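Just the one chain here, laid out as structure tokens, in the form predicted alone.
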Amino acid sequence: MSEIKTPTWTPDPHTLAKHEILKRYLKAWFPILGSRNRRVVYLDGFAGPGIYEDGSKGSPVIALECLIEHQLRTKLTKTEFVFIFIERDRKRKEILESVLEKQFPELPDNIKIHVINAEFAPTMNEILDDLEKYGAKLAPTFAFLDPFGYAGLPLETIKRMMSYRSCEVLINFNYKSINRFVQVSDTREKVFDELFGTKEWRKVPKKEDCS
């Protein structure tokens, strides 16, 4: 999916499929990790507005419902569940806050929500920097990373997250968008260097070089 300029949009079948995968995974992940740890974190790095034009639920709402409506939730009351929703677009962030307030007016005491208007990578790196500064560890974390296109998802940040035990990442790797733009522009080299975590990708011949 390329960058979307409007606050909300209509979900395509691919988006609905991603959300179904997310839902099925979290229904197992929350009770397993929640029964073994005092704190669990769900992080959505590109949260969006939380709702689509046709009323379909966005990933933040889906994630919260997976926990709140879980048949085992009453057995997880001693675990703190922290939901971090990062959205760089101010308008989408405001819509998300409104949607969450409407959908979940009264949350259980052990569920905390943080909506952050910022870029994913700088925010995540700041969190990890603070942990390293004080010698702390990242709580068991599930990160859903579904960017608009391919920018803003440096592999180095993912590597830092995955260095912690019990940190899992679900990434939507938009290879079609990557293939399209890597063929037509040399100005995105730095973005692709960060995405792949190396400059070795530059050795791959472009289509015109293979003709």
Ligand SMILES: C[S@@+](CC[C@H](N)C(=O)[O-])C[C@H]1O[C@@H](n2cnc3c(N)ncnc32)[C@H](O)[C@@H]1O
Contents of the next structure:
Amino acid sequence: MSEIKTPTWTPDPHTLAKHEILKRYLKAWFPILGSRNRRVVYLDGFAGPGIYEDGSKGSPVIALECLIEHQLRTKLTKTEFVFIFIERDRKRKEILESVLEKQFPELPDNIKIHVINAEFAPTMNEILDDLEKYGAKLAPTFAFLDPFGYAGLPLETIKRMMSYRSCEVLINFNYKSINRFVQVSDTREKVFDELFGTKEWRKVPKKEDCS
Ligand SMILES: C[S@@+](CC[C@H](N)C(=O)[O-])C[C@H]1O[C@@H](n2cnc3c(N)ncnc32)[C@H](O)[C@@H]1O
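What would the structure be for the form predicted in complex with the named molecule, rather than the form predicted alone?
Zooming out: every chain and molecule, the one shown earlier first.
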């Protein structure tokens, strides 16, 4: 999916499929990790506004519902569940906050929500810098990384997160737009260097070199 300018938009069929995968995974992840740890984190690095043009739910709402409506919820009251929603666009962040307030006016004490208006990678690196400064470790974290295209998703940051035990990432890896732009764009080289965590990809012949 390429960059959309309006604060909300209509979901594609692939968006609904993506949400179904997220839902099924979290239904298992929350009780498994939640029953073994005092704190777990769900992090939505590209959170979006929480609602679509047709009223469909966005990933932050889906994730919260997965936990709140879980049949095993009463067995998980001693674990703290921290939800971190990072969204770069101010308007979308505001919509997300109001959707969450309306949808979840009273949350159980062990569920905490943080909505952050910022970019995923620098924010994540700051969180990890702070933890590491105090010798602390990231709690078991499930990160859903769902950009529109491929920008703002440096492999180095993902590698850093994955170095912690029990951290998992679900990435919407938009290979079609990568393939399209990797062929034609010289101005996006830095974005691709970050995405792949290497400059090696620059050696791949461009289409015109192969003809
Ligand atoms: C595909 S949408 C997310 C949809 C949402 N995950 C869902 O499933 O409902 C991508 C979102 O990421 C935001 N975004 C783009 N670049 C970002 C960045 N570097 N850091 C954080 N958010 C970003 C966009 O404003 C947009 O709302």
